[in-house]
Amino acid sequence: MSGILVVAEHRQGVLRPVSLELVSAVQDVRGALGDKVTVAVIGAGARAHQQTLSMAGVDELVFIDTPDAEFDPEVTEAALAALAAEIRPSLVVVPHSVDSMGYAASLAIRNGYGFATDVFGVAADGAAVVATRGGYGQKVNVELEFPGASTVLLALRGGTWKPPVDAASPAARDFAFSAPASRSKNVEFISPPATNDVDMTAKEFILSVGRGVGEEDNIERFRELADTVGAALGCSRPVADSGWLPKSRQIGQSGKTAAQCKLYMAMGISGAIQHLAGMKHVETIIAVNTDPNASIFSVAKYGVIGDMFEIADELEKHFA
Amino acid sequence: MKILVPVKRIAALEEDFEIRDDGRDVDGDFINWDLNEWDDYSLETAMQIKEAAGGEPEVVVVTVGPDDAEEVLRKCLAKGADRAIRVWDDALEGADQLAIARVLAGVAKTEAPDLILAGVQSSDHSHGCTGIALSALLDMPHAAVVAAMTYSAGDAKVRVQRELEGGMLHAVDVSTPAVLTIQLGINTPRYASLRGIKQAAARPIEELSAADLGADFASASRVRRMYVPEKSRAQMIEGSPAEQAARIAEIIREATGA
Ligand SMILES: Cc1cc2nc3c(=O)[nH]c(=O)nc-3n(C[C@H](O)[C@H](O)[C@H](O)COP(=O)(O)OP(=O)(O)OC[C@H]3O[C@@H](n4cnc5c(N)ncnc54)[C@H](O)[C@@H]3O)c2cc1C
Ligand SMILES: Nc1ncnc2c1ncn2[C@@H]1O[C@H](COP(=O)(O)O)[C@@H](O)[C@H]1O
């Protein structure tokens, strides 16, 4: 077995960020698990990235070129395990994405790889992967081995490493495989309709409520408070879907990043790992949840363990 | 015609819950079940698929779990499911998601159905990967993240929109026989009448034991260890909740200057 292999991930001719955090991810065990680092890029035009993608910590780069620029799953998993079989990783890390959800778990099967998403922690135990998730709704972690594997292949989460700072001169090589006729065709992005809604991105204190809010009825309370207190109201994604807000209100993955976010009170929220992601970055988190166990309170500066409807009213009287 | 949807009975842990003695997993006492949400949306999908079509395709769930997550399966036939397979061997016991996908592949091999809608993730433990193996092991096209889909029974094609990070629309058309793995807030999941609760408590659930199937169901990793983690570092604000507003008010205040 000889090196880790990374998978760059780009749409629409942008580089994902992810990309970068996960050649830091693997530095830690390259000693143990092969020295080489080898990041590919796969799609018509992958060389467009070779800039941006030479970072130390990056051994080689490997560009791929596809029929297609975008994303196909079918043709990506036949480019990796090709590549893979050429080059024997003993770890392979792809960031656990939209796109990775499409094709990970079939080249893990299909090739005996072990396997896991979704992960935080990647170490070696001599030569063997160990990788660490969580579990029952982020309450506790699970670490998780791989035996008999000699490739594992790790989701590993975006946000989670920072991207290495100095630039290097990796090699750089084209790989070519047979790209198989792809049961599936692309159509077209599009993008999510513009509104005259608020734009959450700019918004420098959000309230947001999640499912803990319990009814549609009960929105126009919380509306009143973060007028009261002076915040735009935000939501979680249960909320957008019932459609009790609009979806330009919902942050998280799919949703807004509270990009200028300073302070950020959650309501109702568990903090599942795609609501963190539009604002765990943000300097002060207030989170009020009924459940001690509920895992925003990671990421929270501030928790208080209640009911958010006492909480409101309590809070309120402050600002009358 | 033929939709199949695999769901899954998911844990919620109760507030005050220890770990195993083998340090592996959760005790069970301190577990409650039920379906996970996305498989509300999953069958919701294949529910009006089949309507559209004149109730014609056959819509069938299965669920791999031992004899009490049967209970997942009646709220489907509730929802209006006309079968419900449940598979189960002692042996798969601390299997993982692509051991329980090979149980699945010996049911979709069987059921051959036209469809099969699986659920982006589930609510525990956030995998994601459960339906995109089992497209694998089928050799069937697939797409993860369905948020919208345009598809009559008999098509040979599904248009599909994957729901990308920030909310990005990818517009897909996958040929049929596919696998979906299917997003929250594709539809709005119905509710169970009644009667159909009624009903469901008196129908047939067929039972499988995995060796019935007679594939090996080798797991792709394995649990060294669950902890709970260091503990959070939030500060956390106690009194009455007078008082927790109080600092609360005070924090905004610092915080925004007002
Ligand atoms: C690909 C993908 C993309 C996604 N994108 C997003 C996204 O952009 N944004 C997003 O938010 N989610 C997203 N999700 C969904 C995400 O996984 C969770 O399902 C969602 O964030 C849960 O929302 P919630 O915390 O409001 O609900 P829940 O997880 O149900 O939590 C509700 C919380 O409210 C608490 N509560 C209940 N009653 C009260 C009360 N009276 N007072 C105080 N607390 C109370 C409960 O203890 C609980 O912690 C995505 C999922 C996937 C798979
Ligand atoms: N034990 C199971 N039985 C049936 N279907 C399952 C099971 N586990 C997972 N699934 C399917 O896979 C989806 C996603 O699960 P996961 O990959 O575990 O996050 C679920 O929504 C189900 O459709």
Ligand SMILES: Cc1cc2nc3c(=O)[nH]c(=O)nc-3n(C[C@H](O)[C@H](O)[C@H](O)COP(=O)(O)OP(=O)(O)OC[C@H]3O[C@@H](n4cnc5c(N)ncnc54)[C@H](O)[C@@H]3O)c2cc1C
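In this text, the rigid core denotes the largest set of C-alpha atoms whose superposition between the two forms falls within 1.5 Å. None of the values given here were measured: they were computed from a predicted structure. Positions refer to the first chain, counted from 1. First, how it differs from the form predicted alone.
- Comparing the forms between the two forms on their rigid core, the Cα displacement of Leu20 stays under 2 Å.
- Relative to the superposed core, Gly210 undergoes a C-alpha shift of no less than 2 Å between the two forms.
- Remark: with the core as the superposition reference, the CA shift of Ser90 between the two forms stays below 2 Å.
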Given for the second form:
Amino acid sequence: MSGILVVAEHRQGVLRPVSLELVSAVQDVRGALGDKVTVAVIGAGARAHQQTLSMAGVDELVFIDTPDAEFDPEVTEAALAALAAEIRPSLVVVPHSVDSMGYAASLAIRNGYGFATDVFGVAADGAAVVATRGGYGQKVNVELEFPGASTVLLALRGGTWKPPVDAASPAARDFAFSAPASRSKNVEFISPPATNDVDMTAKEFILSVGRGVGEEDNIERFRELADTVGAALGCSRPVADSGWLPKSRQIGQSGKTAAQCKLYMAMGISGAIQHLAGMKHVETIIAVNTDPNASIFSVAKYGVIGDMFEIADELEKHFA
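Moving from the form predicted together with this ligand, what structure would you give for the form predicted alone?
Only a single chain is listed, so you will not see partners or other molecules.
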């Protein structure tokens, strides 16, 4: 067994961003697992995504044409089983999505793969795959190993890794297989209700508040500060759970990942592992906390040991 198989995902003719994130996710382990990264696209007109997927870190693109353009769980499972039988990968990664829930577990059981879902960390211990995901209601991070499994299938959480930025020219080929008769049919897509709230995953500058904000009446003060400095207002789980800000504003393991964020200011946030999972990859993190031993300082580029309200006052004066 060697190499890595990445399964791209598309919907209504558009490649989903998580497909490129998966390519980044496996780069640190490729050397230990065979050093070849193959990306597979399944569906009618699969080659339409060739240019988008021709990114640094991809060695080979495989296009599997099927009767239907849209996702079919049984056809996808059969296609991946046939391709995996040929290339014999050590690791298969798919998005942790509603689509993969329709085929990933079945594929893993049928082929005897090691299997884990909602994974947000991938490492290698020698030639063995180690996956990190939440446990006990997302209260701890759990490292999973897969003894005896020659192939491991992981469903990776979107918004955790940054996609590659450099283009490349990987080898490309078509792959034929015997598609089974489908027992389902895509009828239509129904868009989710429109929301007036912001998309935190797309914001480049986020100012988040945590327990240190004290009470709900103080939220408005930091909303105004965020507007003043040009940031989106986010929060940690305790603030969202208290109903002081919508859950859509929560950054962390059970909330949103600051996927596109370049500057993250954490005010009054201690840095629990659940929150760090949503922002620790941001290039520049500024932490403000009265506790010099707060975990948030372990990932911050700049740290301020002080009262968040006093720092807010100074920022407002500076930007006034």
